[in-house]
Each structure stands twice: as structure tokens, then as C-alpha cells.
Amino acid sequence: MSDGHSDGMDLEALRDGVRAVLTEQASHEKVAAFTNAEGVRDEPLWSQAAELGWLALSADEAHGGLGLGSSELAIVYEELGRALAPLPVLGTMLVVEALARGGDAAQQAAWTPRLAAGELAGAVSMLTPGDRTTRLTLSAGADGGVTLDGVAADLLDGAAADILLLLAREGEGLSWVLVEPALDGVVVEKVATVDRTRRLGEVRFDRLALPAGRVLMGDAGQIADALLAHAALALASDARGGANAVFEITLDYLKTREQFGKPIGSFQALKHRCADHKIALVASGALVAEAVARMASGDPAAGRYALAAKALATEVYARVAQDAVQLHGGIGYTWEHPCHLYLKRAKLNEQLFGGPAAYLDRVTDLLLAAA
């Protein structure tokens, strides 16, 4: 992730005017609300990001977007983790991708504009490093649409989703299928998460007859490696995000909170602690920017470096969190303290879309193959 200029816009004025928007949109106070509600976004503050633009930064121009890149969308995810902003961006930007890839002209002609104005929120199939399973099945279907059977779990914001973008077995083979859940016969049921600010979904289909056109004639591996590349560095840049916010808080709380007549953070075990955290957080935002940048400039090893920043992003994100409960003495696992929303946040950004092992072991197989 560069701290400069992009080719299309400056960052750092995107960076100030999406802080600025989330700070007063999505405060603490507003996204605690948010979790103890029934919404499955915020359906205001979504609005709000559609008429900035937010949603359009990556589609093209020739669908209503801004025809930018990675390093834009870094920095809007990296703010909405930082704020914990409610708000289904990954999975709309994750078929805003895949359309890009592998849809024919209608199909991104049909969707593209949709999804870029926020007219639509999407989801998609939850991947993992190397696995492929899925299980949905598609089959011909009549006047040349296609059938669906099986069961999508996990699906990252799909209990707020329009459109769904799915991957299913077809034959030997693998295909992306976009389905709407206004769909008669489709319902998502939302599944419980300890990250209140984010929202699961399920969804069983039996025998669904899709018209024409529903499936995605690009490459479905090919695909799958770009969506998985995209969320890793989605979820390496809320991760940033969430640990430096709670790191600063812990901060502030160190210097005003008093023992024995001191501020208790001038007490030298706990500047080690603070230290040791810091160093964390500026290595593991090191390896982010590096892989945002590599995405940015097209490196073919751009996959690699955003699959790594994931594993380590999400995991010094948890550790940072879990820290700053301990340092608050008991006051950050309350309902009213922001604390314990983010260590819920960093645990689930460590698991989805895999966990820590199955990226290591990928980069891993990678870095081999490289050799």
C-alpha cells in the first residue's frame, strides 16, 4: 500500500475524507447500536458510501465505476475496519472482481452498474488456500438455464446480500453462478457470529430453476485464486485498520489511568508490552503495504504477499485486541467499551476465508513452486 499518489487519485485525501465520513457515521456509540439490533447493515451509512463512491472504486468506467485499484480499495477497507463499519463492502466488491474476470458483457452490463451505485450488496462462496469444495451441484436445466442443488454456507455477508455469487460443482468441473435471493424458494438465514458487526449467511437450494445466463464463462480456478487474493488483502487491511485503532486507544487509556499516583503506562512493564505491539503492528503493516502494492503494479507474486499479509495481519490483530482487553483492566469486555468489538472483529478476520495454518501452508507451496 503506498502512502503516495495513485495513478487516478490521491490517497491520502481518500484516506481523510473516508475517515471523516466513518468517524461521524460510524462511531462507537453508532456501530455498538448496530450490534445490538436486528439490521444486517447499515442501511444509512451504506447509502452514504454509495453516493461517494466508495462502491464504485474498482468497476469500470464503462459500468458506472471509477476504474481505480488495490491501492484505493486498501485504504476504504483498512478505514472500515479501523471505524467497524457495518457494512457489506467485501462481498459487493468481491462480484464486482469476479464479473470483471469472467462475465460476458451482459452479465457486467446486467450487474456491474448495480453493484457500483449500491443498488445491490453482494456475497459470495467462502474459499479457502487450495481447497475447492463446494457443496452445490449444477445442472442443464430447461430452455437453457441451469438447476441448483445443495447448500452455500458461510457466506460473508450474505444475510445482506442481493445477489449472490456462488461456486458449484458442474460435471468434473467448477462454475461461478450468480442467484438473487428475492428469488421464490431462496431464503438466506443469517448465521450467528461472535463479530456482531459483520453477518453470515446460509442458504439451501432444492432444485432451483436460473435462467440463461447466470453463469460465469471465465476460468472458475482462475477466478476463485483472484477472489481469494482479494479478500486476503481486504481482510490484511481491516485487520491494520482495527489493530492500530485499539492499540491507540489502549494508548490514551494508559496515559490517563492512574495507580499508585502514576499513570499506569509509565510503568516499565507495561511500556515493554506497548513496545513489543508496536513493532508487531509496524511489520505486519509493512507486509500489507508491500502486497497492495504489488497487486497495484500487476506483480505476478502479488497472490503470494497478499496471502501472507493476511495470516500475519489477522494474527498480530488478535493478539494487539486480546492485549488491549487485558490492559484495560476489565473495563474492555463490557458492553458500553469499544474493546471488545474489536478483539471479536480481529478473532473473525483470522478465520475467514481460512484460518492462519491453511495460509502459511499456501505461501508455503507456493514459495516452493517459485523456487
Second form
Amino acid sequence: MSDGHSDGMDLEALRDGVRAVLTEQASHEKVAAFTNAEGVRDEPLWSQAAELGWLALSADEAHGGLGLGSSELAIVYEELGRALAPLPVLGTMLVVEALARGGDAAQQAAWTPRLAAGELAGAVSMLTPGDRTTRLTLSAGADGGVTLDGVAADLLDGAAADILLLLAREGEGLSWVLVEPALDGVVVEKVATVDRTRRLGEVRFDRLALPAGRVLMGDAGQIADALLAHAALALASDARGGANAVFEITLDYLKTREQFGKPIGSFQALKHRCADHKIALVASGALVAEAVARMASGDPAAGRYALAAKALATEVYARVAQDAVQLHGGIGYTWEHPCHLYLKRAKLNEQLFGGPAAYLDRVTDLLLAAA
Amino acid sequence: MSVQTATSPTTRRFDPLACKDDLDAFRAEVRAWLEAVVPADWHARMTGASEADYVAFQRWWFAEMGKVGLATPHWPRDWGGADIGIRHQVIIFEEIARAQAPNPDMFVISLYHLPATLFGNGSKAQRDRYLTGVKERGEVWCQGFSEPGSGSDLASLRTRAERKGDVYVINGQKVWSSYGAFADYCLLLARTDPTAPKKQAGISYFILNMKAPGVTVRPIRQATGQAEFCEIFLDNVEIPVADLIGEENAGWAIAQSTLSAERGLIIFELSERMARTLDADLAEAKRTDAAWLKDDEARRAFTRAYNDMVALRLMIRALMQEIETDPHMGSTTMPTYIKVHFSELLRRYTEFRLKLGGLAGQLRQPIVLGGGHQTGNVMHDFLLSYAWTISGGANEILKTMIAERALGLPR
Ligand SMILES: Cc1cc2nc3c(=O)[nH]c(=O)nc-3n(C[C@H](O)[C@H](O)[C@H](O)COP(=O)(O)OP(=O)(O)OC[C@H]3O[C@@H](n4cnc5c(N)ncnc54)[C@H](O)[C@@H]3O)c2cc1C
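Right, the form predicted alone is done, so what does the form predicted together with its partner chain look like?
Okay, now the whole complex, with that chain kicking things off.
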């Protein structure tokens, strides 16, 4: 996430506003209906998010954005995670960030306002910590343009996107290329994940000709680092929101479900698990908040905190969601109950943009480098 | 003993509190003081030291901290403290950890539990007499809560206190009282009303002079081999009425403030030391190109612990902020989260180091007394982690408390 320059925004008011809309528009019933219908994004909700300016939060004011930073974005991600909202916000925001960091004036003017307005949704190549491999190659094309060849798989929200930002190998180096799936000869295949609130996409290029203006000029490695940190914080925030939500649902259930003549929440074996979850939520929540604050203030160590927060928060989310199904018993195992939606999103979060081991390994490297 | 005499006499007078308006200057002064005062070889000298040496060393260190006002900086000004804020506390503890200064653990009850207990409930005379005693004479306090039959079920305690004129007469037995052998005073819970309908309602809170006739202290050897805690036998011991804290039969609620101090603030310094330990372990591993750096499982275990340590420090900062806004912290649950999180992390991390230590870690080695949770002996450190998962309310009890009070689960 980019450095914010937002002193004015009342974060709690933003949170309340986003939550109010999502409680209404992304209720468990609506999310369930969406996941049953196999769509790629919740269109009415997408329009509303655009209208409310959520997609414009981080874009520069010169390009139709609000010029806000990580603190505001994190709140939106957290609330989207809480609601399990089926929206391709992360991919869109990543494209906005990449343009801000590495796009020239023409590229920003061409794409950023439309992304900020929700006219276009975005998706980017799946990065993972410490790994920059890509199966795309970029070479010189006709009329000063470029040619793209190869495969881009695992595009988060790729099937829902109107613009793709892809990492390609160009000679010895790397480049980021903007591609519209609407172009002739481009087909993004929808790849179904078990978590139906999100989709992956896959796209193959066979000597696709693009104008030169589709290549970002900024340092590709630095852009990749920034996007990975952004994605890590977004997923950590999504995890924080989802974990707290599913934990609250579980607590409510434990207070009302009776067996053996008393609420099951009075059994100590269950209480202690809840206490463990609560402590883990407080601890991981503190780390996520710290990572967000460091990102917002432009702290040089922010990237490491973001990766650490992703590792911790997504693992905690997975643990809490797993136990939520167990603590609900039979009802927790049904399609009708929201528990499995959280569990699936939690498990996907753990793997998106790299799994826990990759994050821990990268954080270890960074700690060693600083030691 | 030899350590304090080995300290080179310093000509410069240090006064960190005089520069407290400038955080950088404050830090620099604390650091300079620590560099001048902490003997470079204290670890070596305290390795395998006798108990008498340990006690002398603790007293010396406490006195040195007192000279620059850093023994009791967190106390309010009219109690003899420096009334400094959270950012100063952070700096002090960071610098203490950085300097690997000794842990004044013998004074932990004097420094934290006693003021937390007297804060809302002590009389002015009690505060003047006993806080001054700690600050100026280095008086050591212990805590007489637990009894052989009353541990987790503390409210079932049976030690009796009967009022006879101007005194209470105490009979009973306490157990697991840390530093009881060296203590001048004891924060004592005793039953004043055996007929109270609720057992919590019949308990009173006293200040016990450990030198009073009828007090017998017997050290208990621990799993570590040390005898840090004691049994206390009370046989017709007289406590003046003036040494009752708060009202008669109102001791239970006051005991909660004592316990919450135990769960929150004292972990602050420990968390800074833990942060330093992890950083130092990593730097050492890098320097020596340790084998575990090539072992994925070990690396990840380390970084998981590291992330949890960072989270711990953040939780403590949040608690400090809460305390700054509300010094009484009546309702906060954060201290309990912190205690459980810290103690479980300590268990995991000391076990991690123990595993890395292999067979060598199992060999008996002299330990550094006053070295906190890094004594130079990984097995000892591991054993010591039980002090944190059991004392101050075993983690199981705290988890029940969290579930019922913070999460609202039914009893
Ligand atoms: C190093 C150390 C220092 C100490 N220092 C002091 C001190 O200075 N002053 C002082 O007064 N005390 C001190 N204590 C005592 C400490 O407070 C008690 O040990 C603690 O409260 C547990 O009581 P217990 O030992 O009687 O264990 P028990 O209460 O017998 O508990 C045994 C086990 O059963 C579990 N258990 C008990 N009841 C329940 C329940 N309802 N639900 C679930 N699990 C339960 C406990 O968690 C524990 O695992 C110290 C203890 C240690 C280890």
C-alpha cells in the first residue's frame, strides 16, 4: 500500500460507514446467494463500492482519487473480509498502486481515473515472497511496440478484471505490462477456487502485439516489492476482519446452544479454546495494526512488518475458522451456515500471494539481513 | 560481595530525570548511566554465585537504580516516584535490556505489587511508611496469597485473622511465597469472617512484618534447584490494626489490583529483555553461521516466535496507553491477555532453544543468578518458564476468566 498523506480522515467513521453498507449489501444471505450463482463479482455491490468512493481511496487526487493511504485502505480490506464480500478490490488497488509507482503521466491519466471510479477492475500477477519467476516473456514487436508470449496463471480476481497487470521477463530483466482482456485474441479463463467469494484467472498469450505504452517504466523489482507488501497487508487485514467475525458468530452460538441442560459455552474445554483464540486475535491484530501504521508513515521496515503480519494473521484466521466449524457441530458443517465460507476464505488467504512458510522464510531473511 | 566493589568509581553524576523533557537526551543519559554502572563482567561473576552473593548483588543493583531515580520511576510523584510517562518507560526498559543489566527480580513485589495494592486502598500513613521504605531502604516484600489448600481456588484460603483490641492475631500457613526468605514485609491475605455467605467476602488484606514473633519461613527447593520461594508459618502473629489495608473483609477486591499488576506491567521489562534475547540469538546465529539457519523448521519456529514477540511488545504498548488514560485500569482485560501470551511464548521459545541445544543443553551448568530468562543454561530457562504459566494465577484459570469476563461465556 502506498504511503498515505491522510491526516483528515476519521478512520472510525470510515469503518462504520463501510460496515453499515456491507451489513446490508453483503449479508450472509446475499453472499451465499452470490456463491451459489457462480458469478465472478457481485455487480450491484461493485457499483455501490465505486459510488461510495472505496475504490478511489488510494488513487492520487490528480487522477480522480482521494489521495488517502494505507490506514484507510486497511479498514476497507478488513471490513470486506469481515463481510466475505465478493469484490475484486485487491487486484484493482494493486493496479492503482503500480501505476502510481511506475506509470508515466500518460499511463496514469489513461488508467487511474477509470480504476478509481470502478469503471475498470484490475488483477495482477500472483507474486510470492522471494520469488520473481514468471512464465511470460516480453520482446520487441512491430512499430516500436511489444509482443507478449506465455502464460499468466493464478491471477486473483483475474476473471473479474477489465485490466491485467502482468509481470513478464524481458531479456535479463523484468517488466510490468498492462493488458486488456477485451483485446482480440485474449481470453481469461475462470479458475474456480473452493472459496467461491473469489476466483482466480488464467490467460495465455500467443505473440500478442501491444503498443509500447503498455509497459510500466518504473523499476519492476521495486514495484513487485511494493505490490507484495500491499497484498500482504490487504490479506492480513481481510484475515483480521474475517477472524473476528467468525469468532463473534461462534461466541454467540456457544452462549445460546444448550446441551446437557446448559449452554455449551459453560464447558471449560470450549472456554479455553475461545480464550486462546481471543488472545491470538488480540496479538495478531496488534501486529497488523502496527504494520499498517508503519506503511502509512513510510517506515523503511514496513515491508517486513507487512509480511510478518500476513503470516501471523492468516494463520490465526485459519485456526479460528477451523475451530468455528468444530464448535458449531453439525450446523457448522452445513452449506447454509456461514462458517464454511469463512473457513474457505481463511484457507485461501493463507495461500494467496504465497503460503505461510514463504512469508516466514522471507521475514527470517530480512531479520537476518538486519541483524 | 565482589561485583559492586569491582565497579570502577565514576566521577560523573548521572541524572536522567533532569533531562526528561527531551526524549533523546533522556535516552542518552540512561544509556550513559548504564554503561558506567553495569559491570561488564557481572554475568561471569554471578554465574554459579551463592545465594548470599545473589542477594547482595540484587541489593546493590537496586540501590544504584535508586540513586538516579530509576528504581521507582513509574510511581506517581507524591509517592516518591518520577511520574514519568509511557515513552520514558519504554526508553528505560529498552536501554536496560540493551545493556543486559541485572534483573531486580527480588524487588518485583516491592516495585509493582505493593504500589498497585496501596494505590486505591492504602492509607496515607501506609503509603508514606512503606513506599518510602522500598525507595529509600530497599525493603523487600513478598506476597502471601497461596496456601497449601488454596492455590487456584484462592478464595478458599483458611489462614485466620482475629481482631483482639488493637491487633489482629494471625494463625495459618502460606506457601510458594517468592523471595519470602529475604522479605521484610508480606502482602498477606487472611480470613476475618469465616461465616461470610460468600467466601470472597470474608477475606482481609494485611501488611505482615516478616520479623514479627510467630513468623517462621522455610525455603522450598524448586525444579530448577534454586530455593526462590518459601513456606510461611504463622503462629499467633500480631498485626497492628493500622496495617490492615482497606476495610475489614474487603481484601478480595484489593487483591485483584495486586494480581493485575502482576499480569501486566512487570511483563513490560521482561518483554524488552525477550526482544533483546531474540535479536541477540539471531545475531549470534548469523555470526557463527549456526546450523539451524539452514533448517527450515527451526527457522520458521524462530520467526513465529519473533512475530509473537513483536505482537507482545505491541500489546504492552497498548496497555501502557490504557494505563496512561486510566491509572486504575479497573476493567482492562489486556493484562491477562499479555500474561498468557507472554508465558506461552516464553515456554515455546525456551523449548526451541533447548532443542537447538541438543544433548549439551541437558548438561548441568552453573546459571547466572539475576539473569532473567536467559541464564546461560537453556534447560534452566525452560524450567523457569513454568514460573510464568503457573504463578499469578495458572493460565487455565486465566483462560476461564477471559472466557467469562471478556467474552461473556456462561459460568
Ligand atoms: C514460581 C512461582 C512463584 C510463585 N510465587 C508466589 C508468591 O509469591 N505468592 C503467592 O501467594 N503465590 C505464589 N505462587 C503460587 C501460585 O500463585 C499458585 O501456584 C497458583 O495460583 C496455582 O495454584 P496451585 O499451585 O495450588 O495449583 P492448583 O490450584 O492445585 O492447580 C493445579 C492445576 O490444576 C489446574 N486447575 C485448578 N483449578 C482449575 C479449574 N477450576 N479449571 C481448570 N484448571 C484448574 C491449574 O491450572 C493447574 O494446572 C507461585 C507459584 C510459582 C510456580
